[in-house]
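Just the one chain here, laid out as structure tokens, in the form predicted on its own.
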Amino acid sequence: MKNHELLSTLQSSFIGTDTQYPTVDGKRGSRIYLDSAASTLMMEPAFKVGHEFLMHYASTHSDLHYSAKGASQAFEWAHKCVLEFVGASEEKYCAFFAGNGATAGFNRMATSLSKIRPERDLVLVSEMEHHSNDLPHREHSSQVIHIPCMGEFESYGGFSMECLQESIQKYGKKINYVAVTGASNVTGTITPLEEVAKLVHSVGAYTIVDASQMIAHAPVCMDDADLDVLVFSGHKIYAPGSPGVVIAKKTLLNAISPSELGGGMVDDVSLAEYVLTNNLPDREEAGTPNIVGAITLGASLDLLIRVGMDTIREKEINLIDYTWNNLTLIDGVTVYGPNPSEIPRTGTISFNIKGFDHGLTAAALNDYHNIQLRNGCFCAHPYVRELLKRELWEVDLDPDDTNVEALVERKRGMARASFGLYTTIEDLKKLIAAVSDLAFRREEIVGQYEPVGANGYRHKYYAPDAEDIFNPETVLAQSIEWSQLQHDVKMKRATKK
């Protein structure tokens, strides 16, 4: 089957795009998924990896029955298209799952980068990282100092060699790593790696690269790129459940100390010491591992290593031009980040419409137009308040109003449309006219709702049905009738016998 060819077939075979809701008007229709950003879709053919792995299911690390022998190899397997996807050779790199997303892989390897480096204290992080890529920073490194993007106000973004350089320059040696995302979670602008490594090697200093908004969009490869660390999320390219992932250099991970202890990580244990064991991946995967997430990762990567990654990115070139191109042509209508034509972009576009907080646009385009996006600040504080100063700046509010706080939180937030493989130009036309039509009728829909919380809106006078969310008391209720059918009918044959 050509490249193009699977594409086509994969696209359509995404767990839940005929997921049907109601809307305002009465009518019911397939939802429009645009909320990849936040977590892809589930790859149905990787997910029936995993549920016939199941069938066969048993911990890893034996090979002394079948069961086991085939998990082990399965997961092994697992490890081997993480590297083959990210280019990075076995020779060289290493790839280990950790927790339940990226968070799990940027705190690790800052917990153990901060000890093996006294001397070099001092760690620069990018203004566009999610938190993930922030935070565990700030808490194990003694000094954080944030880079600057590109542009200012609306266009702020893209990642800023001037500034990294003048920043290399004046700290030098005291740099122990840069953290940097390999595409904004807020914006998509898309950062030069293999130009960041460079100029980061050059001090000495290590790269940790947060992958997970890049990654099921543009190609990557950490050979030619020499990147030190790369982390990513499971359920940001099409496997739900699966853990996070971290790839690195086996050079660094044999430097530094596992930060987690237990089960299957050591050669030997005694009352008085235990040996940890030299094995990599081993070393870092401590307890049992998420198998079954492991595999169906696995699965959904070996997919789209074999339609290419060049072939999914000028797919998705084309659909954001399409959008960026629209979206900026309706009146009222904010699109934040560089112009795609300026610098490269992925699948994610955040805008505000004139008149609606970010919250009403997210609850109206899902009540009135069964479009499911993402709205907030989208756990990157620090870019997304660059994004709005201008905005923020013209907000007229009472400073005697009490609930002053909860406006600003209103206020201080985008509506963010991200693509996944299974987005069609037929879901972004429809979502050009919903936006379109909310601004149109401003005034009419902002009549409708109340606010709720802290960024929260409800219509005041619809709200869905009961079954049409769903309630998982509900389907184990379902579950235990239907298995009990299926046991009345086993009990009724054995009977017969």
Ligand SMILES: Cc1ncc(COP(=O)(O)O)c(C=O)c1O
Contents of the next structure:
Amino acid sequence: MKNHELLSTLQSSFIGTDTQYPTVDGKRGSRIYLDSAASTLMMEPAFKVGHEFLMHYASTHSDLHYSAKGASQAFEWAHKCVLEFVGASEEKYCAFFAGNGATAGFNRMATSLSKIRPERDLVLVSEMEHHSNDLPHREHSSQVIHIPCMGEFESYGGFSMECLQESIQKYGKKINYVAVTGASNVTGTITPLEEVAKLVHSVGAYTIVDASQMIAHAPVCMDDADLDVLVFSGHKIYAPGSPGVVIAKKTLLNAISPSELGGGMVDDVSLAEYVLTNNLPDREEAGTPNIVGAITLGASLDLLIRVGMDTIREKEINLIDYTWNNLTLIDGVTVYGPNPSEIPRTGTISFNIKGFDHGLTAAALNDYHNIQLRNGCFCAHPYVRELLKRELWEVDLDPDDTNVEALVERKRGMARASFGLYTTIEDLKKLIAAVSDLAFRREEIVGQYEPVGANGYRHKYYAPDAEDIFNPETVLAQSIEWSQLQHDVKMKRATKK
Ligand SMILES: Cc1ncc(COP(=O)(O)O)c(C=O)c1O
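For comparison with the form predicted on its own, produce the structure of the form predicted in complex with the ligand.
Full assembly next; the chain just shown is listed first.
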């Protein structure tokens, strides 16, 4: 099958795109899922691979019974899929799985890297980072310097390469590593990674790249860019329930001590001492791994390799341009970040509608239009505050005021529409129409809501029936009933014999 054909087959192979919910007008319809930057939907073929593996399920690290052998081989295959996907050669790089997402990977690397090269006690972190690629470095390094972004206010874009260069010249061999995102989770702005790595290596520092928002949207080649460490979450690339992933140069992993210890990563243990294995990735994967999740993720990556990330990027650029061009035309709508024709972006577009707090936009799009997106500061508070500065100053609120009052919370945030492979132009047409509708009927819609909690909103007259939302107990009861039926049939057949 050709790339484009495989892509269109794949686009209709996701679980949950047809899930129906009711709306305020009493109708029911399929949800439009535009919350992929938080977590993507499950790719069905990949899910099937993970599900099928359960027929053979056993833990890894043994070759002596068939199932354990199969599990070990499949787990190793998942590592290989990761390396191939990020263009990392097996000679130079090692991939390992860690925790539930990228957060685990950053904490692991920050802890380990802070213990080597004590003469280099400084870390540079861009100002546009998600907290998980900022706070672990603040916690474990002696000093973190933040690199500011270019532009100002709404069009505040990627971090400034000039500022990075200045800091690199200023701090030189005091820098242990530089942590940057591959793409922003607020504006989708893409970082020129090759350029960054060259600058960083000029003083012997390492580069840590947060690929969480880039991994499903743009091609990456660690070999070409000579990146030292890349971290991402499997659940952001169509394998919910899969682990976090770290890919790092073997030379670097050999220089650090693993920050997690336990079974599976030692050669020998006596009461007096223990000997860590030199085998990678075992040394970095203490404990029983999330084998099903890793295999599901491997399958998703394998399929995406077959389609080609260039093909996927090409398709997404059209969707980004369409959304940007049309959202920016709506009266009273502010779209944040640089114009995608000037600075490349992924399909993550944050905006606000005049007269709507970000929470109200998200609630009304859900309740009236069945459109699901996220709101708030997206765990990137410093970046979002900068983007919102002008607006907050205009209403006399200081965005840097950490003594947050309820009003600030309600104003300080955005609504974010983020795409996945399953996002269609029709979905985005509906988004544009829905945002226009909200902007046009502002007074009427705002009047239907009351505030709840710190920044939530509730429709005064409409509350969906609990039955319409997933209830694990209901599903469990149905499942038990089904198992009971099957059991009864088996018993009847057995007594007939
Ligand atoms: C850019 C970025 N980095 C890191 C993370 C953290 O990922 P996780 O919550 O899967 O650990 C996120 C999650 O939204 C993100 O968007």
